[in-house]
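The chain that follows stands alone, in the form predicted on its own, written as structure tokens.
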Amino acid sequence: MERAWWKEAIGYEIYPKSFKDTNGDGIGDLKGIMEKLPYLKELGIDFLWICPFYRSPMHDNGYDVADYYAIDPQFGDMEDMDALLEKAKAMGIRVIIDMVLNHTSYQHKWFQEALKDPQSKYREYYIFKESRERPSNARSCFGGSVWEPVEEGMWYYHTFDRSQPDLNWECPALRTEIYKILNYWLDKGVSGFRMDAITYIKKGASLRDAEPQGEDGLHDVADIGLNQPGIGEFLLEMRRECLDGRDAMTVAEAPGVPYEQLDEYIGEDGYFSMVFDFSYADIDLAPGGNWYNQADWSFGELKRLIFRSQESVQQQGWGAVYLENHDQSRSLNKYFRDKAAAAGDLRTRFLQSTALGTLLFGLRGTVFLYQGEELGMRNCPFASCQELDDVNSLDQYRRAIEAGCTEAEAMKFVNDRSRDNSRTPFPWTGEKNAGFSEHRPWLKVNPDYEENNAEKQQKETDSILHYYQKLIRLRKENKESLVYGRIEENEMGEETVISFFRRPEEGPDIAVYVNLGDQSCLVQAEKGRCLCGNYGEARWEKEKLVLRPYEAVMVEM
């Protein structure tokens, strides 16, 4: 088995706008990331994934890029990026960056030139279609049609917001420009890319009408526009032109790829190093993508999805495992729902957070943490839409109201699922604005920051933060088992218990037991040395392991 650096590494996703503000404008910046590198080094992080920092009008918080070669002034400038890369490298921390290649901002010079001159070469860089009526009935990911009129009888295509026109990968000149961008950043010193929405780049069925879904007569683009035939030609060309021969890692946001096709994406000759699987992260979403239509799921279903993912990836390549990211609500609220620790209940918060952490670090694949996950951050209670920033959350609120929900119901659905839950400013201290900024932050600070912040948890040796540091050390000290070992489900009769073995080619097996329920239970388990447990030492009764509420244990067999 190839032992690439990224298989053993621990990743940490940073949302730069919310990490640390150093210039006092209420918005995080690159200098803030650089200032906090010692914190990340102490945590045990090996590489950072930094969300978009490029010049942008910020209609979708940087995922609408206006210039791939420029730093948005609110984050700093290219000198700041160079300094960050240099300091991170000196500390043994690599940096990968978000690359948004399905679309640009409507303010990008390519799109502006395409609008200005229909005969311009840039018109071919995007997807324009001449038609008296809307060319197809695909619904964009953020609501409404994917087609936007620009002049009489002419439309352009956007998978996401109307301010994010899709790029036309069928155009060779456009692909050449994309490869220049990737090689520019690799030459600058980044260690790879997280590829945003990459399985949308090949258009197909979404350019034609499909059976309507819902009263708007549209059909969700995610059902008909993902992973279209022929996409592999683009992805292989990109790999050859930019990645082959470089010691770089790529992780793809690749919804729509069935497990039986994973070999093409992450196999020995695959397009990427690894992909994110959304099956268990989106367990709370019902088909159609409307947050007001929440899925009813069980821990048994969660187990099935996790192990289906783990086994499929294990057979075909390497995966990226995570519980939180910038597009998700906080995992405490997602997986424990109405039983998630309330503000002030620090004991339950510790147990639930460390149970999820033990599960995550036991799984096979490169581990990705999201900022604040190591502190056990909870969803932020937003009182109204006026406190929200996310374009998708505002659209989902509108959808709920149009579906007949009350304002209170619509707000609850948004609070449950909003991407702004994970984008609130990082709580560094218990001081004003959570030590994030001297100025009022761009987005509301989670109000529990006084009881839950990094400074406080650094001082408390039994904190969630210190437990995560221990999990990271354990994974590195036991890499034969916890990194390279096969994963094998340990089927349990208890629905709330997720258990599995990590079996290395050489060395001891490690068993992982995680009780996600609020009741104690007894499970059949072979005794061994307790490597870690969120109650301290494991408790045994004869040949059975006692799992207390939200208890998690790793045992060396």
Ligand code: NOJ
Given for the second form:
Amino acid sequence: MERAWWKEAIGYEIYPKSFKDTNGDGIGDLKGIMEKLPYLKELGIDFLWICPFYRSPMHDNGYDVADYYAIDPQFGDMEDMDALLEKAKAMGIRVIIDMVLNHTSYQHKWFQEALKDPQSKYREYYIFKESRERPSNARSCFGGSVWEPVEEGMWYYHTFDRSQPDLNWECPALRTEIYKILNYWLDKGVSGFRMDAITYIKKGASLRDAEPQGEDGLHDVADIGLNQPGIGEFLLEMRRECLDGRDAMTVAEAPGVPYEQLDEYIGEDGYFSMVFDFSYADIDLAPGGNWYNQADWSFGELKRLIFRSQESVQQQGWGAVYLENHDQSRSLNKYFRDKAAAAGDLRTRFLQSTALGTLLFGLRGTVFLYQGEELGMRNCPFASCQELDDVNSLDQYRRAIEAGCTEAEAMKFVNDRSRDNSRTPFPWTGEKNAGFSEHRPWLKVNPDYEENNAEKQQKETDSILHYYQKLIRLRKENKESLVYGRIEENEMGEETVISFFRRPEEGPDIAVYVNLGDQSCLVQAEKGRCLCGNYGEARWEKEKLVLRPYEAVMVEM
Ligand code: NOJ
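If the structure you just shared is the form predicted on its own, then what does the corresponding form predicted in complex with this ligand look like?
Time for the whole complex; same chain goes first.
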């Protein structure tokens, strides 16, 4: 199999607003990221994915870009960016950045010009439609119609919030501008892009009416607006114009691509280096995307989803694996539900986090960690909507109330799923504001920061942080198996146990066993050298491996 730096590298996602504030305004900044590079280096990180830092009115925390060539003042300026890129490079850490190319902010000058003058060439950059009636009944991801009226009989289209008008990729001049932006950043020294919402760029079915799905008469755009026929032409052109011949990586947020079609996206001549799969990250949600509609799922199902994803990707190319990101709730809460770190018991938190970590670092694909995952952060209890910032959470709260939930129920669903759970400021220390900022942070700090913070975990040798450090080291030391080896499920009857082998072309296999349940069990397992285990040494009884509650081991065979 072809080798590439991005297959072997460990990624770390940074949400700049919440990582580290250095200028005392309560908002994280680029200097803060720079200050914390040594922490990331020590953890073993090879590249950062930095979420949007461009100038933006921040209706969606930077996923509404007003200028792709400027840094938002709250994060610093271009000099800070240059310094960050330079310092990271000197430390051997690459940087990939988020590219939001499905839409801009309504404040982008293209959109402003388009609004001012119907004759402007920028009208073509967006999707304006003349119609007496709303042109179609697609529902935007953040609620309400995808169509927003602008003047008598004129509408524009937005997949997300109304402050995020969609770009019209059919317009060649717009595509040229997009390629210019990508090349500008590559020339500046970034090592690649995370492509936001990229499977929405081609419009098709959502421009026409579809079967209404609810009281509002709308139909979810996520059902009908993704991966539309013809999208490949745009994506191939983008690759040709910006990426071919460069040693850059691309990871696409690509919901809506069926496994059978993955080859086009991540095969040898695929559009991207890898894609994120949402199948198991969204296991807790019923179809339809409403947070009040939670899915009843089991560990057996989680296992099926993980292996279906792993096997499809393995057949067709390369994938990205993750358990958390800035749009997800914390994995402890998602996967252990009411047993999540048993409400503050640090030992349980250690076991649960390291079990998930062992699973993640055992899987095939480039591993992405999300800030705070290496500390075993949990969801943050939000008392009311006043404590929330996220546009999506506020919309979901409204949807729950409209669907007949009580306020308490709606708040519970939002607490379970809110994107703000993962966006709370990073707990660096047990001091005021968790050492994140001198000033009151823009979003509530998780109240457990005194007992769970980076400084404390750095000092304790048996912390979650040190375990993650070890997992990263192991993955690098055993790259023939853990990076390039094939993955093969080790099927077993125990519902709560996820187990698989990583088989290199040459050399010993590695077996991974992860018990996600809170009960001990015995499983059939060949004996071998224990590479890591969250209880210390693995324990065998005759021919069987004992898996204690939340125990995870990697065994070299
Ligand atoms: C996906 C991003 O991850 C999310 O945070 C954002 O709200 C939407 N795309 C819109 O850009």
